[in-house]
Structures are given as structure tokens and as C-alpha cells.
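Next comes just one chain, in C-alpha cells: the form predicted on its own.
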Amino acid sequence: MSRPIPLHEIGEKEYIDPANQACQGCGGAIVSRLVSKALGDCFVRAEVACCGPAFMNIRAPSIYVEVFEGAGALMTGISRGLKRIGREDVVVLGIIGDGGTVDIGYQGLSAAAERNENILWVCYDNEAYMNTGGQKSGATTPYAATTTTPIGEYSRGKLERRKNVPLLMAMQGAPYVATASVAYPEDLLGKLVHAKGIKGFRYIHVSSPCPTGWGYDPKDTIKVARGMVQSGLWPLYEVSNGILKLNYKPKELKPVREVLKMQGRFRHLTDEEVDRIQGEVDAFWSRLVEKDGGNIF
């Protein structure tokens, strides 16, 4: 499993440029620093389309296609030639959003970890599709509005639960699959390296709040996604060859409450939603406890 990184011990250089098109406040962007320092000066990064164009000012080698679902086929086959060519050594990246991981790309995503390619795939999951109007994906979180599940009078947001893809990763048998947080950097960093050491499929799902399509002051990005690791609605865990591990535990969760009424996209809810999405939060929780230092299968 891995340990938690002091941001002390990573150390100072810069794998990235000063600046970038992001909009402020960007949880993408800071997956994208913290990524780069992680891994260092010996990997190659692989891109599709979403909103990784305006923060991936990364300074390493990277192969960039229009193709929104062909990240599991374009880190293949970067990871296949180099390979073919003795250079096993340098990692293959993909920092990838939610909307090209959990839906257009998952077929690409599950195939490649049926293989166990040798790749290290990052998703920051911002929840919608955000380079593109801010339409929901699977991963968007129950009730939230979005531009494609508007509040109105027939429409209460998004009804359908979020797709767990860290867990189907899991399920699939990759050797390591975890969630992390841009509030954590020290648990990401950990993961990252930790990841970085091993060889074939490799997966981390990150909470990278997004302002914008959230509604929230970009100021406050931090601050939200400490809430919904806190409260439950991210919980931060690894699964290493099928043994799962919680990495923050504590005694009492907070109440969801508290952390969707800081989001512009939940302002609508009624006490009944707020109980129903506490609900699922308090049962999901309970089966991770459940789960922790055992084997998920």
C-alpha cells in the first residue's frame, strides 16, 4: 500500500510551465502539477479531448488525439512501442476527465485493464463534462444541476446514482486502483509514487472540484473538496490486489449538508433529496468499513 508523501520531501522543481488557460480555481490543474511532480522527469503523457488542453502545460513528451474515447487504445499503444524498443523504465500517462473515462472512453478503460496494460491512468473528475457546456456524465453526483439535467418543473437534476468506476477497476483485477483528492496532496502524492513502482494496469480516480460548473467561489476549491471527502461523498481508499485499505477514517462522518449548500448545482434541494443522498453516502460507507484490510472480492 502506499504512504502519505510530506509535500516537503517531493521537493521544489517544476515539471510544469507558470501558466495556463484553466479557469480559476481549477481542481484539474492542480492534479496536473501534482501529477508531473510525482512522477518526475521519465514519463510520457498520453491526451483525448477534454478540458486537460487548457492546464496541461506539463513539460514531457505528449501524444494529444481529438478522439474523446481513445485514451485506452492510444496509451496501449505508447506503452506496446515503447516496450518494443527496451524502454519499459518511462511510465505512460493519461490524465483523463470523467467524461473520457466513465462514459465515451470506459469501453477503451475496461479493455485496456482486462489486458493489464502497462499504463497509469488519472482521471480527474470534475463531474460533467466541462469543456463542453458542463453536461452531466456518469459521474455526477445525484441531484446536481447541469446543462443537461436543468432544474425545472419536471426535472429535479440528475436522478441516477454515480457509476464506481474505481471499484469496477478493482473488480477487474488491475494490481492498483485508488481515489485522492486535490484537498489531500499528500495522499495523492503517495498514491502517484506508489503507483509509479508498479508494473501493468494502474488506476487513480481524483474529486477535482470545478467552480465553475459547480457554482461555487473559485477561491473555495479546496475547501469543497475537503468537504466531500469528510462527509463521505469521497471517500479516499486504495485496493491493491484486491485487498482494500480506507485512508481517512474518522470516527464520524459530516453531514453531506454542509457541503452541498456551498454548490450552486445543489441550491434546489428539499430536506427528502438531501436524506436520500445521505443515505447512499451512510450505506456506502458502512460497506467500505466493512471491506477495510480485506479482500473486496
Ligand SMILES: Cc1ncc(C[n+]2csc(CCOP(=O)(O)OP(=O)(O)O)c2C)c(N)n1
Given for the second form:
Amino acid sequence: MSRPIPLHEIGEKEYIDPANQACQGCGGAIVSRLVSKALGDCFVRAEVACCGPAFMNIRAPSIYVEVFEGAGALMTGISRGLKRIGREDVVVLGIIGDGGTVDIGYQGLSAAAERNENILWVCYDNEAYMNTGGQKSGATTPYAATTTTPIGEYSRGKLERRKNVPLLMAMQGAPYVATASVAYPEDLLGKLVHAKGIKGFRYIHVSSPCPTGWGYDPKDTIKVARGMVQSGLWPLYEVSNGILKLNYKPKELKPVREVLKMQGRFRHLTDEEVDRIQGEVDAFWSRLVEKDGGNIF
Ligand SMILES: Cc1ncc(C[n+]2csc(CCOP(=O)(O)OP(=O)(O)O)c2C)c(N)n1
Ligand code: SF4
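What would the structure be for the form predicted together with the ligand, given that what you showed me was the form predicted on its own?
First the chain shown before, then all remaining chains and molecules of the complex.
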């Protein structure tokens, strides 16, 4: 399992250029910075269409494709090419949006996990297709207003449950799977460094709030991200060869209401709808606590 790495231990060297085109307060930009610092000098990066070109100004060799369903195939090709020339020491990294991971990229992701490709897939999850205007994805929290699930007489926002891709990857037998959050950088760095040392398919899914799509003040990104973890809306855990470990386990979770009310996308919620979300969060949390330290299947 991983161990949290304090920020001062990771070193001062930066791997991204000082300015980028992301919106102020973009969680994805924080992911990009921390991932590159954790991996250091020896990685290549696959990039597919997403908000990434606005903030992945990482100083590392990278290959970009416009088709955002293609990350699994692209990373597989790079990894196998490197193996062919005897460079398996190079980490093959993808920092991929939730649309490109849980929806349109899922087939390639699942196939790469099945083949146990030697790649590190980091999903930055802003819970929608933000680059094209904020359409809902399979990662969007229920009842959120998005541009394809607007609020009106006949619509209460997104109705489906979230697709839990970290657990799906773990059930496929991936050697290492973790969730993380931009509000817990020590935890994220620890998981990245741990993943770097493992061969085979590794998957880290990072909650990366988006002020533009979620409707909050850009200065509050970390506050919102922290609230998601503290309320159980985004639990932090890792699964190493099938064994689950909860990385953040407070005595009591914060009520989800406090976190939801900070975000414009949930402004329309009724008390009953908040209760439904709270019920689902509580049920999932109890199952995680039950499985903590044991095998997930
Ligand atoms: C096959 C295909 N369909 C649609 C598009 C247009 N497109 C580009 S980026 C994008 C959204 C990507 O969403 P996500 O992966 O969640 O990343 P984010 O934009 O949130 O960073 C879409 C629909 C495309 N490039 N390729
Ligand atoms: S739309 Fe959201 S994810 Fe995209 S650059 Fe802006 S803040 Fe970041």
C-alpha cells in the first residue's frame, strides 16, 4: 500500500510551465502539476481531446490524439513500443478526463486492464464533459444540473447513479487502483509514487473540481474537494492486489448537504433529493468500512 508523501519531500523541481490557459481554480491543473512532480524525469504522456491541452503544459514527451475514446489504445501502443526498444523503465502515463475514461474511453480502458498493460492511467474527474460545455458523464453525481440534464418542469438533473470505475478496475484484477483528491496532495503523491514502482496496469481516479462547471467561486476549489472527501461523497481508498484500504476514515462523516450547497449545480435540490444522496453515500461508506483491510471479492 502507499504512504502519504509530505510536499517538502517531493522536491522543488517543477515539470510544468508557469502559465496555462485553464480557468482559474481548475482542479485538473493541480492534478497535472502533482502527477508530473511525483513521476519526475522519466515518463511519456498520452493525451486525448479534453480540457487537458489548457493545463497539461507538462515538460515531458507527449503524444496527442483528437479521438478522446482512444487513450487505452494509444497508451498500449506507446508502452509496447518502449518495451520493444528495452525502455520499460519509462512510465507510460495518461491524464484522462472522466468522459474519456468512464464513458467513451471505457472499452479501451477495460481492455487495457484485462491485458494488464504496463501503463498508469490517471483520471481527473470533473464529473462532466467540460471541454465541450459541461454535458453529463457516467461520473456525474446524481441530481447535478449539467447542460444535458438541465433543471426544468420535467427534469431534476442527472438521475443515474455514478459508475464506480475504480472498483470496476479492481474487480478486473488490476494490480493497483486508488482514488484520490486534489485536496489531499500528500495522499495523491504517495499513491503516484507507489504506482510508479509497480509493473502492469495501474489506475488512479482523482476528484478534480471544476469551478466553471460546478458553479462555485474559483478560490474554493480545495474547500469543495475537501468537503467531498469529508462527507463521503468521494472516499479515499486504494486496492492493492484485491485488498482494500480506506485512507481517510473520520469518526463521523460531514453531512453531504454542507458540500452540495456550496455548488451551483445542486442549488435546485429539495430536502428529499439531498436525503436520497445522503442515503446512497451512507450505504456505500458502510460497505467500504466493512471491507477495509480485507479482500474486495
Ligand atoms: C470521438 C469524439 N467525440 C467527440 C469529441 C469532441 N470532444 C472533445 S473533448 C470532449 C469532452 C471530453 O470530456 P472529458 O473526457 O470528461 O474531459 P474534460 O473536457 O472534462 O476535461 C468532446 C466531447 C471528440 N474529440 N472525439
Ligand atoms: S472547464 Fe473546468 S476542467 Fe476545464 S479548464 Fe475550466 S475549470 Fe478546468
